[in-house]
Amino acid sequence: MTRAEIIRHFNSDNSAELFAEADRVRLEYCGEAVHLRGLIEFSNVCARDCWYCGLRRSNRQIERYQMAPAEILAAARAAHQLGYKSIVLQSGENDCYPLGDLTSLIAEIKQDTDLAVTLSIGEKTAAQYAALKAAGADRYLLRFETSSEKIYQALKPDSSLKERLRCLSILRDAGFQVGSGIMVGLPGQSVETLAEDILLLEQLDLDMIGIGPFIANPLTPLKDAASGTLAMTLKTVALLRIITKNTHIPATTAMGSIDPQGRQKALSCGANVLMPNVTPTRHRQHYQLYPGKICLNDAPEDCLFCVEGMARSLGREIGKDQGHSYKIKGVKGAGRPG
């Protein structure tokens, strides 16, 4: 799909055909399974000062927390007992945990369970990535949010888009299944820059792509900015499904936070992953990148019951395996390209 075609879809008032085609491509290349990734948000301490994020370093109005490795391990074991095959360990970008603590934690999780482990803990050195992979981590999620250098520098003043993309390359070389993603509706974003985002995501040939709407946070400098819309976010999901074919694409919590049916709508136009929260309930209210986040008071078993019912209400089945990348030779999947 060309840049002009992507822009035409963004500008169209009728998305029905686009969504139907995305759902058809999802079925052909990924099948009916909805893969679950249990999300453990183990620390909200962050050294970055991104203008859109509630965890930003300069936000003095949130209570910071760090789960001890033993508590993280207990949460992973609990997720496994609930039947999860995959978890995501996510935190703010920080150096609060010695590398040895993280590698020991990952090794214990892999020893005790058959969970696939995704890390979402920010930029690290090549040596650190290699150590985390050697400990048993399977996947790494590192979103770049926008491919526009101008927008990136305005919203992430203490970060570098070039370095972010370099880290994605290092992660691939280290043997990780690699995920990244963008936000839709960022201040300064246009359909033209969003089209460039999609083309870069295609070029990166990722194993997973996370798409979410920008939601203005009152505790950030962007508190008065207009938030992104679900309509544009769903178009982005659909376009990426059609273009990338077999990449895992989650129906993100942010979509469900701006529309009660947001995740269901995403599953109907290309998404094939859900990421229910399995963080201990007492910590959830302190991990709010944006306001209005859903499921803050739910127990892990409640979130699981909810997403299972959501998938089945759409006639979909819950994935019974670890949901590894369809791009890996030998992984079960319908009609993988190449």
The other form holds:
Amino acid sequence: MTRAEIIRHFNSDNSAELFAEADRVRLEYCGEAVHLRGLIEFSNVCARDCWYCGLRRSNRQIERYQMAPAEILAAARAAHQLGYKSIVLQSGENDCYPLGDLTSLIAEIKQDTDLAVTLSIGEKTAAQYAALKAAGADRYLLRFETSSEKIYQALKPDSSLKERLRCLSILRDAGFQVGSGIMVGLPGQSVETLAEDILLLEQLDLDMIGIGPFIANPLTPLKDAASGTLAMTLKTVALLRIITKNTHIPATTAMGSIDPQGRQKALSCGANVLMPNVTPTRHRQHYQLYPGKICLNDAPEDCLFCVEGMARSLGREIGKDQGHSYKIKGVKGAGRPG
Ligand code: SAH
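Okay, that's the form predicted on its own, but what's the structure of the form predicted together with ligand SAH?
Time for the whole complex; same chain goes first.
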């Protein structure tokens, strides 16, 4: 799809055909299975100062926490007990955990369970990424957030787009299944920059693509900015499904936070993954990247029952295996070999 065609879809008032086509492509390349990834938000400590994020280091109004490795392991085991085949360990970007603690934790999880382990812990060195992979981590999520140098510089002052993209290439070379993504509706974004975001996501040939609306957070400098809309977010999901075919695309928590039906709608226009929260309840209120985040008072089992019901109500089944990349398995579509 060309840049002009993408822009035309973004400017169109009627997305019914686009969504139907995305749903058809999803069925052809990914099937009916909705894959679950249990999300463990293990620390909100962050050294970065991203303008959009509630965990930014300048935000003194949140209580910081770090789950001990034993507590993270217990949360992973609990997720496994509930039937999860895949977990995501996510945190702010920090150096609070010595590398050896993280690698031991991953090795223990892999020894005790058959969980696929995804990391979402930000920018690290090539040596650190290699050690995490060697310990058994399977996947890594690192959104580049925006392909516009200008917006990136304005909103992520501690790093650069170039460095973020370099990390993605190192992660790929290290053997991870790699996920990236963007926020829709960031200040300064336009349909033109959004089209560039989509073309970059296509070019990166990712295993997973995570898309969410930007949600203005009152505890950040962007408190008065307009948030992204579900309509634009759904169009982005649908376009990425049609363009990238067999990529794993989650119906993200942020979509469910701006609209009670947000995740269901995303599953109906291209998404094939859900990421229910399995963080112990007492930590959840402290991991608010944005306001209005759902499930803050729920327990891990509540979130599982909720998303199982969601999939069932759409006539979809829950994926029974770890839901590895379709590109690696070469199931269908233009995946990489091996
Ligand atoms: N520290 C890790 C994990 C980040 S949190 C990293 O840098 O990769 C996961 C994602 O939440 C971010 O990549 C960002 O896209 C999203 N996010 C942060 N603040 C947000 C906000 N205000 N609204 C919507 N999404 C937000």
